[in-house]
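Given next, in structure tokens, is a single chain: the form predicted on its own.
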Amino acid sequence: MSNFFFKVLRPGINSTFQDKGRYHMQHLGVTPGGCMDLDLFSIANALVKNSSNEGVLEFAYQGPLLKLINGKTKIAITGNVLFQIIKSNNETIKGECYRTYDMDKGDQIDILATKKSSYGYMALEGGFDIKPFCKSVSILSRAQIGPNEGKKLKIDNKINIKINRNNNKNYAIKISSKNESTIRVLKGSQFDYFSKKSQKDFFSKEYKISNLTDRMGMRLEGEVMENIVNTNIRSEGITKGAIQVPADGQPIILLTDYPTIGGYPKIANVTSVDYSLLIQKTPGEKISFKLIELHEAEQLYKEHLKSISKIIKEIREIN
């Protein structure tokens, strides 16, 4: 373990280490977890020349304030994030997302807030020196699984970094973000449990994202869904993006830290191509749903992966 590290001066609201998750433990009741926004995660790692699954720091709404106690590193922040770097001589640098910054001993990174979005990411050159659990450094805070004793960052935590900065070149890229309010979905396995009116309402009415939203799920408020068969089903395997409807008729979208099984009927499932768009929505925002077919969803996702791969390739070429 290196002697280069940050000290947590302010932990932020929901700051955790994340990678792509652990996908071989669902039969044991352990969800894959991982980063909420795979696109931002991947771009952050590319900017600092890391491998595609290097662990990063994920934060929500308000991020942490970290002081580099020893060493020197290079960082990148992705998302729609307000942040600043406070140099050891008290010079303050207003941060820009999607570019790299050098940090030296005594410098601080102050991640103030996400702007009109939920999640942001901080990656650093070489990565964080954290111990994986079952081949992943993703933290599942509800189950207390992962590094940092499976817990969110706390004040005075010590965050070790793997290497001293090797590259003194800095660069920036431009990323355009979309703010669509329509989320494309596929029919759920219990779609026919709901009345024709409710099926129609689901795709024609808006839903408001409630405050009861976290990494596990997003509760919606809007038109009550009428179940004409049974409000409960035998528990079955489930996945992120599933839209369950409990007995109160108000949909719940399961997110990245979803349970591995569920016993509520599912009216729809969020498409992979729109998942990152969905999770960046904040409580109080309104969304609507559009039904598409499986072949459309597959093609859209292929095109999306191609566009992200192009961005990653361009970053690698700059490096």
The other form holds:
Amino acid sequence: MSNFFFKVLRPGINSTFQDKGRYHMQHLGVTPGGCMDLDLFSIANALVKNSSNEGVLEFAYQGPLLKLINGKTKIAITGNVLFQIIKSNNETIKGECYRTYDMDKGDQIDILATKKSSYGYMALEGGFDIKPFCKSVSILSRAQIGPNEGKKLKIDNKINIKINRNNNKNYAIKISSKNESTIRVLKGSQFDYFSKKSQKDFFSKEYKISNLTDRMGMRLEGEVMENIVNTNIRSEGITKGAIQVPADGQPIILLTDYPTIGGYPKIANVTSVDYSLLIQKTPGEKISFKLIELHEAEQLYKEHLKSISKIIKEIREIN
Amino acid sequence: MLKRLRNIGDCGIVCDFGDEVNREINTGVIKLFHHIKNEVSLGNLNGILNYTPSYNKLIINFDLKKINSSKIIDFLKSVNFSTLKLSQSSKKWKIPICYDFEMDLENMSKTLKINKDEIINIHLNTDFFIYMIGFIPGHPFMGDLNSKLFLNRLKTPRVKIPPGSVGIVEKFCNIYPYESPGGWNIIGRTPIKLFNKKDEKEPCLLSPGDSVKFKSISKKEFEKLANE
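Okay, that is the form predicted on its own; can I get the form predicted in complex with the partner chain now?
Next comes the full complex, and the chain you just saw is listed first.
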């Protein structure tokens, strides 16, 4: 183990290590987890020239304040994030997302807030020195699985880093952000449990994202969905983005840390192409749903992956 | 038997075995689960991320970068169900339980009009079959309990139930792997760890399709096993 590390001076609201997630274990009750926004995760690693599944630090709303106690590193922040780097001589650099910065012993990174978005990412050249559990470094805090004893960052935690910086170049990329509020979905398994009026309402009315939103699920407030068959179903396996409607008629979208099985009827399922867009919405924002067909969802996702590859190819060296 | 295949979102497939919940239907689900798991481990089916059995369904999750719904449905249609077997890897477990840690026996006895010892006896003599594991890591849903012991959930769920607590509702029995809230009728507690983070190869003791019989132990034996 290297002796290069950060010390956590402020943990932030929900700061965890994440990668693509932990698979082949859902039948044992272990949800895949992983980065909420896999697009930003890929771009963060690409900026610091890491392999595509290197673990990163994910933060939500208010991020951490970290001090590099020993070593030198290169970092990149992705998302729509307000941050600054405080050099050891107290000089402050206003941070720009989607570019790399060198950090030296004694420097601090202060991740102040995610702007008009929920999640942001910090990648390090070479990666964090954290122990995987079942091939993934994703922290599942509900079950206390993953590095850092499966817990969110806490004050005074020590974060080890794998290597000292050895690339003396820096990189950047321009990203234009979309502000779309329509989320494309597919019909859910129990779509026909809901009245004709509710089926229509679901695709024509707006829903407000409530404060009860976290990595596990997003609760919505809006038109009550009227269930005309049964408000419970036999518990069955869950997929990411399932929109379930409990007896109170208010939809809940199951997100990355979803429970592995669930017993509420599902009216719809968020498409893969719009998942990152959805999870970046913040409590209080309004969204609406648009029904599309499976083949369209598959085609749109292919195009989306191409656009992410294109972004990664456009990463350029800066001075 | 498999009744219907359909997509669930753009990266999941539901294999629906019908509406009933019984051991025979679940055995069909478990057989297909073992088959898929095996095909994935042999590298015959790329891009599969998870296969989650429940009472009457198997949900297959996949990576849309590598495979899509129609390819998985084609694969499932080619499966010869009559040749699928319950895997050799299905295990029989003896799980120690200390009934002194019950929380609801008094009320159960009143509601069911059966004395406490008889309730314990029926529970001890049941061969439980694991229908599924889930919600949280290692949490088994087991059946079938004798209909004499059928009970509803508690009207007000408890805020905290200690780990290892064994609960019953309707024909099902579960074991809480973690301290958690819950509404099941608690009949006892096991000192056995259902999910062990230190064992990366097999962190989860039980698996869907395994069978379980309980073995009564004293408080002293409980403490001893709990400290191991």
